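First, one chain by itself: the form predicted alone, in structure tokens.
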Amino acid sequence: MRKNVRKFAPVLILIPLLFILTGCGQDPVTKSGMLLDTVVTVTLYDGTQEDLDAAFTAISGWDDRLDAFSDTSEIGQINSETPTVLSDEIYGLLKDSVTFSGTSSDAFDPVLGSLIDLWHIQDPEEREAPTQEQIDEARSHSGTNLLILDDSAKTAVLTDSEASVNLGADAKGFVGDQIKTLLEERGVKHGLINLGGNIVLIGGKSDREDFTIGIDNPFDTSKDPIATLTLSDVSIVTSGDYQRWFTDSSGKKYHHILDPSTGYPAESGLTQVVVVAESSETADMLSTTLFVMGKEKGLEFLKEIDPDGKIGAVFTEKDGTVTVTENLKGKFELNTEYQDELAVSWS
């Protein structure tokens, strides 16, 4: 049986976007705390402290229910060979994950816990990568074919005791959608939810002003954002290779975004993908998937699943090429500081 090492051991680490908040008519109220294995911040422009407290209580509740390494959580109980009865919400999330895995031809995999635990990529350090034999073994315990869902009974069971469900690539997106709905039901019309880099916008900063979101410089996060997105009432999720990684003794770098088809960190030519979508869960799943696929396949995949062009994306390649989907024209602006370093094209 695998060793449980981390709550949301990520397929995807949700790279924090630098968000820029300027003044509006009412002083915002804000609250931060450690939940979902990350720093969570909620800022409301027309809400109250009670609204913030309600949001954090709800996030804490979802944290408990989605903890993959708790014997009492719904997700944690799936990591066994005994059928687990799930709530409608958690079953729906798991069903979404499995369905999307099939749609993506398994570029996205919610049953990747064995590989995630094997690599255990946390903070930058020097160590050796797993052996090919270890990777092959972990891959044999991965894949949605090992998970059986029963729609009528709302149950889930794994057929392999060494396999495990890990929703690190969409759990935060799911929670973001839930908290946005909660706050809107409480009357909040203007706010920003940051779940460790999953940005969820409630309206704009005001009825007349959008939020301005900065996209991290993936080549040097200590520098200014490479670009900004001016948006309202959407979710923005980033996937990048530059926050969690390690190097081996030869200097080779291994990042945390694993390609299920190889068992290794994805080598797609990308260093960052930003996804803009109405649903945070959708943006969350897509950011990982597009990074694994690479720019060309990723753009084709977007057109297949989103023929109306409602989902936006920004692809940054290792050579400094930035490709932005046409639906973000007028919303994406490259920082003038990088106009000689980065080449922007539209697709």
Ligand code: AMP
Contents of the next structure:
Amino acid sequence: MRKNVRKFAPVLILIPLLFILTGCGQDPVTKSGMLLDTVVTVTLYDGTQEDLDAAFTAISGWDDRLDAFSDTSEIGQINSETPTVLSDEIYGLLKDSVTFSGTSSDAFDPVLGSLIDLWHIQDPEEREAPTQEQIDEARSHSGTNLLILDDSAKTAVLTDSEASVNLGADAKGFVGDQIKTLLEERGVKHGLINLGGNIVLIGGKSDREDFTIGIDNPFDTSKDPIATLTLSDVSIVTSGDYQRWFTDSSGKKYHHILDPSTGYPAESGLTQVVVVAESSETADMLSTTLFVMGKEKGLEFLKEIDPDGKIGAVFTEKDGTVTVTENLKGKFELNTEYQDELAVSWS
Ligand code: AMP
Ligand code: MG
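Let's see the other form, the form predicted in complex with the named molecule, since the form predicted alone is already up.
Whole complex next, starting from this chain.
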């Protein structure tokens, strides 16, 4: 009898330990698809195929409701001047976007559709940039002053038929937050939602292990990540001039993050901004905004809106200077192969 007890005792101790070390003791499940105009991948470390399917059904639903170009979507109905009462969630997103636009002194503009459509920056191709006259005309039909929101009726009305709402700079963040909540309500504690580079972490990779997320090399995305961020339960959102662009016949490159004050792709000296925040919607709004503002102004703005220093950011300039906020110390690590190419400083 005694012999048997000795034989099995170590096994009984090992099983719970292994369970903790490997997180949940099951293989991750993953699913990818094209939604929200990008590649979406969800990986769950303690979830099921049904959880993944529920997440994808929900993402697809949000995609339909947020599509700026569909006559039947909530945003599309605002743009086609169809009187419509918005859902609480989409009204909330629109309200947040308009409020943030004011906070950012219009560097972020959710009513920039006329300019975004004019530039139509999607895939790499060779074509000519719009003329100054076209840009001036499109700029005159942009800005949140052209959108009237009614908090009690939950309606949004454009006062200019040439203006349009485009939430391309924060919709993915909003959807990321919604999907995280949905999966958590289904009991998922460890997962990674990737909406075209907008990352939302559910917990850590396991109870004991953070996720390690690579930061794209903005100078050549086919190369290794320039650095890693080791984190849990936050969102990491990247805006960069290498994500969507085209070139004109002289070889000049035009990227997709527009400076509303000029009507041209932002020339702030930055090539990439990564934002780490609890809310993916906030991170998404901020990454675009900080890119437009540039490093100096962006750092000041961050201090203004986040005096407690909860939001992290990594600014990479075209000259290879990388500036990382102090709150990412111990989390940000430069890939050693770039030690001679990139100069990292803390702010
Ligand atoms: P992101 O990739 O989150 O930085 O968002 C960029 C996308 O948002 C662009 O492809 C445009 O659709 C839209 N956009 C570009 N510039 C701005 C801006 N200054 N404010 C709001 N949306 C913008
Ligand atoms: Mg954004």
